[in-house]
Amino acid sequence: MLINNYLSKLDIKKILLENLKSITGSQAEQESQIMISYSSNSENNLDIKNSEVDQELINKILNERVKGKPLAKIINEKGFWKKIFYTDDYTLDPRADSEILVEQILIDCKKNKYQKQLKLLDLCCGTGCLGISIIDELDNAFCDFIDVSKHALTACKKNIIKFKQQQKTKIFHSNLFKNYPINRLKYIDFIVCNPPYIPTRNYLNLNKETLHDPRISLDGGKSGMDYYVKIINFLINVKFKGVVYFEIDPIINKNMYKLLLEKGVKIVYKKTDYLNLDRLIKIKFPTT
């Protein structure tokens, strides 16, 4: 731990790396930089002076980190896409794996060159990182946000305000579509959704850091498919005309593809993440 108030920024970083390597491995370098930047209230690690580093705050963060608490849950921040989002104990921390959804949706939107206002829905929104990242880059986009957790929606609202997107967003507290005005779906061009998809048996064996995320954001039921089944069945029944971008996981993809085949849902395309694992599926519903 840090015990010398006159340590240089370089010395502080060395101490952090020594403590973090056994906990976070290859992420130690990145986490040490985040901790120094956070303690200095700066986003640019290179511009920080030695006197600006709050060693007492770093000690508090490090004490929590060595106990196994994820850094994002300690400082209530997590970088995603091009921004730093607020997160807390009630939300799933944004993950780099999910950036493939933002990337591909923006490619599709710019390729199609929408002239009218684009309306999207971020379902199971959590921090709102998906929807906010998308509308932030599209001048003509508006996003509805749905989550079953009031706490998660509080975090989402904080991010909406932080990034000044109040005029392009609306929040709904709802268990999937239960309390969402069904007439709004007629105007939704696409849905982006990262639902809970970890099978219960796998959830119980997750590492301790992941278990700091709320169970409601991870546990997808016995096969991990509970939310996909509910969402797909509902959208078929209401004859939803838009498309859906789902985050998926290799652990459930066979069941997912089987479900879509049985329901006659068209797979527009599949995409892999940066580790070459199935991570995104774009689907379109039957028109008859």
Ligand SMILES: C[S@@+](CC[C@H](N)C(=O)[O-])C[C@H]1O[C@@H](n2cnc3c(N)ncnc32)[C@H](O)[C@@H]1O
Given for the second form:
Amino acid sequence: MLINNYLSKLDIKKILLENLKSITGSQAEQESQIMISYSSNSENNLDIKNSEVDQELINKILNERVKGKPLAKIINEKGFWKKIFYTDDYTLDPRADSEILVEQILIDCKKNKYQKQLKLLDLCCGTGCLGISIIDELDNAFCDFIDVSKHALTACKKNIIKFKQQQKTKIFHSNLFKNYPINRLKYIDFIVCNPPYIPTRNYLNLNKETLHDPRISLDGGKSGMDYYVKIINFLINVKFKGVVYFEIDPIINKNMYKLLLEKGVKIVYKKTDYLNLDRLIKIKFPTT
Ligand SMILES: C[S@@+](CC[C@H](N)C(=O)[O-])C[C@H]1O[C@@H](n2cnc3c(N)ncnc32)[C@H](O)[C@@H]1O
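Could you give the coordinates for the form predicted in complex with the ligand, as opposed to the form predicted on its own above?
Every chain and every other molecule in the complex is listed next, the one we just looked at coming first.
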């Protein structure tokens, strides 16, 4: 037991910070807040009575956390954009890095003042955090979700229900576009996609915490490019008329730009993340 009964909330926080600092460094403050909030069913409010903290629960969480399990995998929750998403052992925990996609897509959609219905496809959807965050802010937007993992789609469905988006969504269990009705693509305005992109040799050297995410959500093949190549080739072949917003990563950027050049795919724009690294590209396909 790391925490004894009958401690004040501030004492609990001190113990959490002491234990978390060596594991999470600068994240210790944030994680301790999340743990307290989760264990007391409050919204990070430090004024609530001490008795409202479930000390058995917080002990259990801390015990698992100090053994190196990521907090999101312990409490099955991860904050992303404006919501708290369900996540589990079968899904990639949503990353703050990916919020740039939501931010930028919403800027584009609002700028274009879409009057008509907007249809998007969240390809490699995992928890569905990208598509759900986008349609949640656009009245007239509908989203298809594709993932090859049935477990990930179960998590996605939980989030769709949690955020009451059933009327605006449809889920497809598919290896990329294999089981996706090709006719639907004609009506898709844009695809948002954060595919697995870690080169296999880098995957094998990832830190232990990241390895709690399923390999299928991370390993992008020898050069990390396998998914981009397949998706881009497919969309060129079917003459996809919409745009694609891809999450990219500094480890694959060079190969990515080479591929786009070879295929004659136009980069509409690139955006950097909070660390000023290229993180998003918006692309368009050749029309002839
Ligand atoms: C990097 S995760 C992204 C999850 C989510 N979109 C996000 O941004 O947090 C990649 C996802 O691709 C899925 N995936 C892997 N191979 C796939 C395939 N062949 N077809 C469809 N989805 C696939 C994985 O199951 C995983 O959920």
